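Here's a solo chain for you in structure tokens, the form predicted on its own.
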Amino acid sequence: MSDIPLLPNHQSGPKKLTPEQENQQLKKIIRELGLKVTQQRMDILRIVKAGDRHFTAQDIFEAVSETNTSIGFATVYRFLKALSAKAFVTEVRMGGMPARYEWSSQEHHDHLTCTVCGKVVEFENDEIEKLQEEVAKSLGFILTDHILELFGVCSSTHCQKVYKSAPES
């Protein structure tokens, strides 16, 4: 099996923006969504862009509510949905787990998710990408997009112990 290169677990990008440049960029995104610029939306967007690559609406709500106690979970959820609808974030909802989001300004990659702790690892594999294209073609499809998420148990001692002690189905 070939080596599967992993992507870094945090965002990389252009040079660090000044606070004013960052504010202007955030305001532009909010306006592109057709929404009014509010402090709550600015706070949510700042956390989304700067935080962990894979997050739930609850993660963002908890982070924002640390400094903005007036924010509601529904506000966070609706704003994430608006960001997803305009492809600023990608929503991944698989396996009955809460939807996870990630900032969309990155190259395509797939995910491996731990079913015990929820850890998400990104990977790229040219062989898998080629096989997906072949499957689509063999079934008469032109592949335009896809989401591949594999589920398993990560190598942490805790997760391995939980997995091994679970009753068999």
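As the structure is a computational prediction, the values presented were derived from the model and not from experiment. Take the two forms, superpose them, and find the largest set of C-alpha atoms that agree within 1.5 Å; that set is the rigid core. Residue numbers count along the first chain shown, from 1. What changes on going to the form predicted in complex with another copy of the chain:
- Once both forms are fitted on their core, a CA shift of 2 Å or more is seen for Ser156 between these two forms.
- In the core-superposed comparison between these two forms, the C-alpha atom of Lys28 has shifted by less than 2 angstroms.
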Given for the second form:
There are 2 protein chains.
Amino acid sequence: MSDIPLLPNHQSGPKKLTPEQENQQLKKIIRELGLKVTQQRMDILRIVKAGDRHFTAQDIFEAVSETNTSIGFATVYRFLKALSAKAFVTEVRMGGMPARYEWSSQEHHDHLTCTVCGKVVEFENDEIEKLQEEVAKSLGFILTDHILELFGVCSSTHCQKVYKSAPES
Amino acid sequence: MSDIPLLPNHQSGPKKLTPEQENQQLKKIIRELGLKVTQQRMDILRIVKAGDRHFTAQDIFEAVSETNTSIGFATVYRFLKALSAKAFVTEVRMGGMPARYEWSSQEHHDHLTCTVCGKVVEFENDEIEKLQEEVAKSLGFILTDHILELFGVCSSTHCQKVYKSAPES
DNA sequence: ATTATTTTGATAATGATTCTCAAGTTCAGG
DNA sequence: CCTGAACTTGAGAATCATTATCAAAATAAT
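Can you swap the form predicted on its own for the form predicted in complex with another copy of the chain?
Below: every chain and molecule of the assembly, starting with the one above.
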């Protein structure tokens, strides 16, 4: 129960942490939230920290389900909410689509989404950030957060073609 | 450039249009969408064009209901969708909250929302827009749209106080 | 171990939006 | 101004993501 089957899902940069060390790390995070350490929360946290960049609650549910027989959606949502309340994960809600979550230790970044194929590219731009601060200040606000989502058509020939032949939408 | 007749485009500024002229205007818009002119669509359009800046579907439903006895939610949503498909209105969906719509003839602008009292201030910033274009281009995208929403605390003493005494969120 | 608290998960509930389809309208042509 | 084909409507059901409920199970402190 303390051994984690190493998923071949490590795409890059394997951190040199023994399973035990990783567990301690995860537990520490959970305790920082003022919550009890449970198997479910460990599982969710492990997936969120290790996996691909953007998750939906559904993704996490499915990923955890592979290891842990039965986990409930409620638990996933509850814990993600707790994590994002303390800014361990960032919750991005857009359009009518399910919210996406991502581990937020990394640098802040915004998103550029291809409206044809759905590909998401991340970027960061300090100048834009600075201008945002200025705008807020000039309007008497203390800036606390922002959402910047760009939409466009990516460079793939397929998407370009679809875009150019689009009947005006 | 050329001289632009200043249109008093404020809601307080009464446009010198006879009801009949206004109706013709509305009908023209509906026909441009390739749709039939119906009482419901006229009503919705009138409200959207004349009213306050930001609407939810609920708002529009209620406003129209005052005049037109029974209108369905489906009709409101359907027509708003048609309008936003042709960019007559802009649909902004955020967070878990209902979508907001606004008549988009006016200049493009973004929003700065006070997270305490909910006040929404509009702004526009050409520099930010330009930088967005650059970012997209540098990533090989054709930029077609964007959402920029800033969040902060407005200058009212109440909101400032709440913010400063907040227990860390 | 024992117990006081938390947490969980199945399921119901919610809220916004969309779908379905029978009944009602619109509009072009006679 | 009739008629009918095509388009719209609205009421309610259906979806979808997310929350709430609550008895049963797990955790942590004694």
